[in-house]
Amino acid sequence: MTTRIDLDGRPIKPMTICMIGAGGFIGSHLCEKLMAETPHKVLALDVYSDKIKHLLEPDSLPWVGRIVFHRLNIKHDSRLEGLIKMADLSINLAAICTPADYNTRPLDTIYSNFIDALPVVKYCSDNNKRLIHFSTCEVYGKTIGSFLPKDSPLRKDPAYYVLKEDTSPCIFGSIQKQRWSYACAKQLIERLIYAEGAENGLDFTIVRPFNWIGPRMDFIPGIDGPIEGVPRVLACFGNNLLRREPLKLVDGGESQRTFVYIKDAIEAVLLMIENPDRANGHIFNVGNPNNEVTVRQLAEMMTKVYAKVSGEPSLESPTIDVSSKEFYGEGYDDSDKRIPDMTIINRQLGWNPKTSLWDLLESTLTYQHRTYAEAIKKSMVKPIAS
């Protein structure tokens, strides 16, 4: 493997990375990238290894010995500090991050995203180890524009809805709206990390993902996840399409979102890993403002993409409207728009996303359709009667 060069033309030294949550959606893609394209070693920490099993077996893989899986739960494992000490860099991906849980499991959500992350930050700070911490675009909450009158021309002014890491406020709903338990916990751990940097010299980078999409994201209930589970919007819609059920639009599907392809986003993370001088002390939005749609438009596009991928005709009534109370329960609230400003990541790392919304949906739905077909073949699920 040829020597890798950073953005300033300097050779990149091989490093050891302690990746917490390596077995999840983002972790599995990041591990793949690190094994295939870099000389770095990974200490992969997680409770599950299903999504990275292909990287761990067999012994004939070209990166054998460069990725070692440690099955542990960071809540209560004395090995955590030792593994962080062994590494040059820790990446914390561990979190409860499914909207259906914010209302129904607010205590678990707060503990997972704040309390359980505290030791990771402390061990990195105490041992002078660099930390890349994964936060969320949810920390922004609602836009300023959402509080303007519906007919206000200011709603069209980007200053009122484009989200900037260093200037946009974080606006959440009332305490009774438990949906904000996740965003609030994530914001507080960001503030703690920032304070560790300011007071104790912690080298940190904070990542705010804006809807990263691709193969292995979330789960298909009853196939590669719990039957009763409710994944995030794209996996929810994918599940409906696979089962030939109407896509449920919460409160009419009027919320707006941007989506970025996981492989584009992982390129950004690798730049952060290998360019510490440019990444340390920064918070980075990682999203694709060009892939903005309402949730209703997303449902319409996914219906078309799935028809192409599967060869099955679309349902006559492909969507139905449901209330947020019916879908998520009491205490749900939502952000209106999430458009990331890309100035800082572009200036510091020269990163821009490339993949269109259609292409990333095609990649994701092709994977989900294949996974579903394989599950039917293994008699894991019953095929839908035509």
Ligand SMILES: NC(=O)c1ccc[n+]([C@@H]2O[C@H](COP(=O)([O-])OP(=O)(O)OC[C@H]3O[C@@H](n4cnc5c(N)ncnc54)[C@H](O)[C@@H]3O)[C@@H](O)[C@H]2O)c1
Contents of the next structure:
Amino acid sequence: MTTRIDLDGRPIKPMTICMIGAGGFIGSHLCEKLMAETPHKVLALDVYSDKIKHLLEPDSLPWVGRIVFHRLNIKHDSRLEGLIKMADLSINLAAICTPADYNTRPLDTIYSNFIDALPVVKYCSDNNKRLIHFSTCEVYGKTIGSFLPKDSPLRKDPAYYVLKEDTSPCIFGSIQKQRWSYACAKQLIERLIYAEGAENGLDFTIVRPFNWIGPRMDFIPGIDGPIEGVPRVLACFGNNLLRREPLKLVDGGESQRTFVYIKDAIEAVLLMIENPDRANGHIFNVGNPNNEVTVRQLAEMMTKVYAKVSGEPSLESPTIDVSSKEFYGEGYDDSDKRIPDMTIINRQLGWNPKTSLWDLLESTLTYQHRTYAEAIKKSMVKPIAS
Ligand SMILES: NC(=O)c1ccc[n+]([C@@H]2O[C@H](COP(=O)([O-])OP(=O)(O)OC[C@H]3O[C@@H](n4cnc5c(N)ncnc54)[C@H](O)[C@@H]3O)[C@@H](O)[C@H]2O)c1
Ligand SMILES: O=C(O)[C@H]1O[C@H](OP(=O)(O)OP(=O)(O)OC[C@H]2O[C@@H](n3ccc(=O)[nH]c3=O)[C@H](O)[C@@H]2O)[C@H](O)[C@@H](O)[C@@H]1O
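Now that you have shown the form predicted on its own, what about the form predicted together with the named molecule?
First the chain shown before, then all remaining chains and molecules of the complex.
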């Protein structure tokens, strides 16, 4: 493998990375990238490994020995500090991060996103190790513009909706709106990491992903996750399409999101890993401001793409409106709009996303159809009355 060069023309030394939560959606794509394109070693920590099994075996794989899986729960495992000390860099991806859990399992959500991350920060700081911590764009909460009168022209002014790491406030709903348990826990761990940097010299980078989507995101209920499970929107809509059900639009699907293809986003993370002088001390938005849609528009686009990918005609009525109370229960609330300011990541890392929403949905729904269509058909065959 040729020596890799960083953004300042310097050779990149092979490093050992302790990746916590490596078995998840983002972790599995990051491990794939690191194994296929770099000489780096990965200590992959997670309670599950099904999404990275294809990287761990067979022994004939070209990177054998460069990725080692450690099945552990960071809540209570004495091996954690030793693994962080063995690595040059730790990346923390571990979290409960599906909105259906935030208002229904608020304590687990707060513990997972704040309490459980504390030892990781402490071990990195005490042992003078770099940390890349995954936060979320949800720490911005709602836009300032969302509090203006509905017909105010200022709602169109970017100053009232563009989300910028070093200037935008964090605006959440009331305590009763327990949806914000996640974003608030993420905000506080960000503040703790920032303080460790300021007071104890911790070398940190904080990542705020803006709706990264792609293959292996979450699960399809009843196939590789609980039938009553509620994953994030990509898997919810994918599940509805696979089962030929109408896509459920929460509160009419008026919320807006910007979606970025996981493979574009992983490029940004690799730049952070391999350019510490440009990444340390920074918080980075990682998203695609060009891919903004309402949830309703996402549903309509996914319906069109799925018809193309599956060859099956879409339903007469492809969507149905549901209330958030019915879909998520008490205490739900939502972000109205998420447009990332790209100034800092452009300046520090020269990164920009490339993939259009249509193209990323085409490759993702091709994956979902290929992976799940058969199993879904089998699961839907009515058992013959015995
Ligand atoms: N996917 C996105 O678009 C997105 C957006 C914003 C923020 N994030 C953040 O990025 C990180 C990764 O997200 P993801 O989409 O890959 O989620 P994911 O749920 O697919 O991955 C999280 C992984 O962490 C593991 N984990 C959780 N608690 C653990 C524990 N106590 N011990 C060991 N492993 C544990 C889980 O088993 C899972 O494999 C999370 O911190 C999430 O908040 C993701
Ligand atoms: O992915 C992100 O960047 C961050 O935001 C997500 O939050 P959200 O975007 O609200 O998560 P989804 O569950 O994907 O919901 C997106 C929108 O679709 C709506 N939705 C979801 C599912 C569904 O079946 N129908 C539907 O209308 C939700 O109400 C919401 O408005 C999650 O909090 C995390 O993954 C992460 O922090």
